[in-house]
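Next comes just one chain, in structure tokens: the form predicted in complex with its partner chain.
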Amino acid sequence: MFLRRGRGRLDATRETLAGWLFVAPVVLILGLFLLLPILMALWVSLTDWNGQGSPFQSGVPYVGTRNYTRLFTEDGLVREDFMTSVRNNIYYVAIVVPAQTVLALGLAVIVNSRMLKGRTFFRAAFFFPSVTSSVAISVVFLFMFANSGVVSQLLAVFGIDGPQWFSDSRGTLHLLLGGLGLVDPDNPPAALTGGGPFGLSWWEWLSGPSVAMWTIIMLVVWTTSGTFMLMFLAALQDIPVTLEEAAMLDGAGRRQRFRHVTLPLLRPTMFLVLTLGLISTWQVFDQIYVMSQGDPAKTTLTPAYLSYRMAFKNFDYGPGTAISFVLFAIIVVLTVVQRLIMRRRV
């Protein structure tokens, strides 16, 4: 007995050791090039690097969360950048990530329906611009809305004059609000313009996405609603036709299926879609770098790409190590509250 119950543990033991052998590779590989430099960037972010040698050796001033508070608290240039780039990604995300669901949505319900014909070819079309490159992309949409690019022209046809796209930093916001009567952007009360929240008056929290950051954000819904909507493609063909007959018996319409049916079943979908897309925007990189590098008057400019600059054009690591440090925070703290709220409506 004692002899038996001995042996077992010891082949409890062998058990554990070898499957921890078997996965130390992949622990391995994680662990160096994924958890250690998030913690040695996490060290770059409490410290004054400037970038000359290694971040560890003696030399390098530690100064704590001070690179933190000087996105937040202190007054100056380095907060009002970083909060500037907050609320120009804000108004980004909150255009995009419902704008390419809703359409990624409609193009897969369109594309799943059994009475359209060459649906391979819509899938494939509509999917396209998610394969292509997003530097590529960026480059042809630069040309499509310059000022006698093909979306000024198509404009002036109906005898719109379009304005200059990728010169144009006046809020959408502000011009709809000039536009309403409500206020007169050139000369905005002073309620607004006194004070506000992290060193940025309320007048320029309320600015809305500027004119030019319109054309990142159509570039941007059009690319990656194509990607979202084969997850949802993929999740509609998994919904069982028995249950749509099943309703369709019960006497629901086309919309109450839609409504009752459809959508809680594609509930885990949308978690990642909207999840996904919260990430991805709240990343953005590359069209700015491409497109407009923060310009027009900063209208553009994101926290990912202030990192960048701050780090490789400035020299000022720290601080641009924990704008990306913050990003992560916001990210997090997004996703999490989205998943309590979706779990919450049933």
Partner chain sequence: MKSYLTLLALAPIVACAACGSGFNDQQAQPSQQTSGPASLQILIGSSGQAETDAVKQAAAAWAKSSGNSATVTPAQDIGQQLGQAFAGGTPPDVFYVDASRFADYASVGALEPYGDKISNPADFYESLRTTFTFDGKFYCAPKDFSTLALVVNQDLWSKAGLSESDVPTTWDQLTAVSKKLKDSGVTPLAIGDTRDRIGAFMVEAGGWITTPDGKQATADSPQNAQALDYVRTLLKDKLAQYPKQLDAGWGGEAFGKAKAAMTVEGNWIKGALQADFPDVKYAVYEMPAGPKGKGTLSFTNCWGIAAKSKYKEQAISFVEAMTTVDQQMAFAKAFGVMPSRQSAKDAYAQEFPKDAAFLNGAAYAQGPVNAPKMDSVLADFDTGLQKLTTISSKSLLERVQKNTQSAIGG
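Show the form predicted alone, please, the one above being the form predicted in complex with its partner chain.
So it's only the chain below, everything else dropped.
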């Protein structure tokens, strides 16, 4: 009995050693090209490195957490720009994630219908924008919404000054309230112009996305819905037909079957789509870089683009890297919260 136990432990040790030998190359590669750069970036966020030389040399000032406190507590341009970018991104996430999820689910239901003719064509057509270069599509949209673009000329037919409208730095909520005669966008109420959280007034927090940001939102929703459509389509095709047939025998209508049978079975895919959408929207960069670079008046500025601008344009690598880690923390927290919310609904 003792010999058998000894041999079993020896075999288990050998299997463990063999397993580690097989995964060692992957662990080394991930550690070298993923974990090590993250640790190096974390060190840079604690310094005042200007990009010259090595960030680990003795002459680089160590500032501790000051780069992080500048983003949240210290008055100045750094905190103002960061909070403006967070405000813009909050509106961006709040619109893009629900819109692309609903659109993707609707398209998946349509192309999954047996009554639809040419389903292969429509699946390819809806998915095509997702495989097209985002930079190329952003350039096309940039030309469309330029001063002499197609959209501006079309708006001019209806008496709308397109170029001036798209360069307006006021938020659409301000413009909507002004159009209803409730407030004057150029002279906001004094109660809302006072001190708000993190250095921005309540009037600035409640501005809404600008028209330029709405243009980017439309672009992103159009280009990302195709990928999520395929995810929903795969999940719809995995739903057993017998469940829907049983619901039909029980007298459930089409809407009732979709609400009480289809949607609960799509919950894992829904969580995946929402998580991927949340991550991608908080990391939006290429559309901002190509189309607006934060203009007009920083209404399309996002944390990802602000991090790039501070580090690679202003050579202020400390705060720029700190923004990236704050952005990482925001994504992790929101993903965990989303996970807990969806788990409670199970």
